[in-house]
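One chain is shown next in structure tokens, namely the form predicted on its own.
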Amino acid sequence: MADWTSQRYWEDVAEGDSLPALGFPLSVHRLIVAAGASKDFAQIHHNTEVARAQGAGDMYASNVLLLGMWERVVREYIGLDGVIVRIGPLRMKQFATAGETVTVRASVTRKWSEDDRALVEIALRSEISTGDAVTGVVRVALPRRTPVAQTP
């Protein structure tokens, strides 16, 4: 469970830091609820027969659901005052189907300042039993403990 009373600051982050991994079981119920919640009614996300006819092994998670998993992992790491600046690029490698557990793993790959913004790049991967389902990066901005001095 996230501790929303604490905030991560840019000074607290180092390249190579790992974020806590988080697993998301993909039950049929979760896939159907996610499809309805995102209004993604493509049957490949909630109907096994349709998904198999399209070449998948079973109904599978939508991009929106998979990226929502990334957002949860990143948001718990950056805290409420952190800002998700950009998601991507990312690469979809294989279907995350019903019955799998998607484990999101992440690590800090870059930390820098740009235009008075304290930025961090995080590499993420969504793992299933047969390897990575999705890989990519997310860029975030974090608050600083000490504000940068402004030049007149």
Second form
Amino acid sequence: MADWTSQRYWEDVAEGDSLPALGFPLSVHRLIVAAGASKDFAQIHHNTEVARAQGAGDMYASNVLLLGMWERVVREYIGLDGVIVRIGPLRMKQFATAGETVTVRASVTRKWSEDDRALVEIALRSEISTGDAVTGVVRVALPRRTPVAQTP
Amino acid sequence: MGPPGRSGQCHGSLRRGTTIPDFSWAERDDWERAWDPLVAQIGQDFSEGSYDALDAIEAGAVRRFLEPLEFDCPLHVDEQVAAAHGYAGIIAPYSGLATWISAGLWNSGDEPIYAGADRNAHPRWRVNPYPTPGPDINGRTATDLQYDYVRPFAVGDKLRSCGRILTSVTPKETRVGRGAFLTWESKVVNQVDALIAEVHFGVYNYVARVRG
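Next, give the form predicted in complex with its partner chain, keeping in mind that what was shown is the form predicted on its own.
Let us now look at the entire complex, which starts with that chain.
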């Protein structure tokens, strides 16, 4: 589990840095718990027959569950004082079905300041056995070790 | 987090009607033309207003959201930690925005929604968060997403989803069937009409190819 007592600062981050990868095995149980928790009761996410009738191989993870995986990876990196500014744009590329393990990999692609905010863009990929299921970016704001002097 | 005072004032309701589906358009050689009327409606707001989340954000709902993620961030479970980091209370996970604006399945006063014992019967949506204009379809899946967050949302907040503006329609045949990629824009406000997030959402609406 993550160490929530440490805080990452904007100055600590460099473009190209990798975030720790996390794996999320997708059992039927997990998908159904996620459907209930997210209130996403579209049957493609909990009913194999319906998912297959719609062209998928099996019931598959919802976008809310997949985004949640990204949020965990990002939050564990940015710490409690980091702020998620934007999730996306992201593209769902294939179904992450029951029986797959989703491995979220992420790296820092951009670091900049804007309107006194210290921003970082993180590229993420949710991999399954047949390739990328989701690709996209998340933008975050991090605290600075040294506050920027305010203009009078 | 963002310009104070940005407001998303919106009112009204969104409800879905019923239709008898006709999927024959997907069998025609000129199947793309079935989407022409919808292409002509790009820019239109299909929402008929707004809808409120059925429930305010609750601590128990937030905790349950974390379970399948095995996500132990204390901002989402510990009020004192959240306060120490500048929040008014336990904040809800950002990725769950669609959850926190859920209109629910059934509420007191609604008609029954479980009318039959068909194994795969799906109740009619109480409020369909994403209307399905265009030719009839039997498959839909999320394809694209962008949430721009203006401020966090915390336990006790009651959110409202405003507007559904159609921004693009792109007919395309894929390995799962024939249909069109649709993109939508909407926004989410809280109980005092302060803007929470702007939402860009894409779906693929299609008639499924029979799996051989």
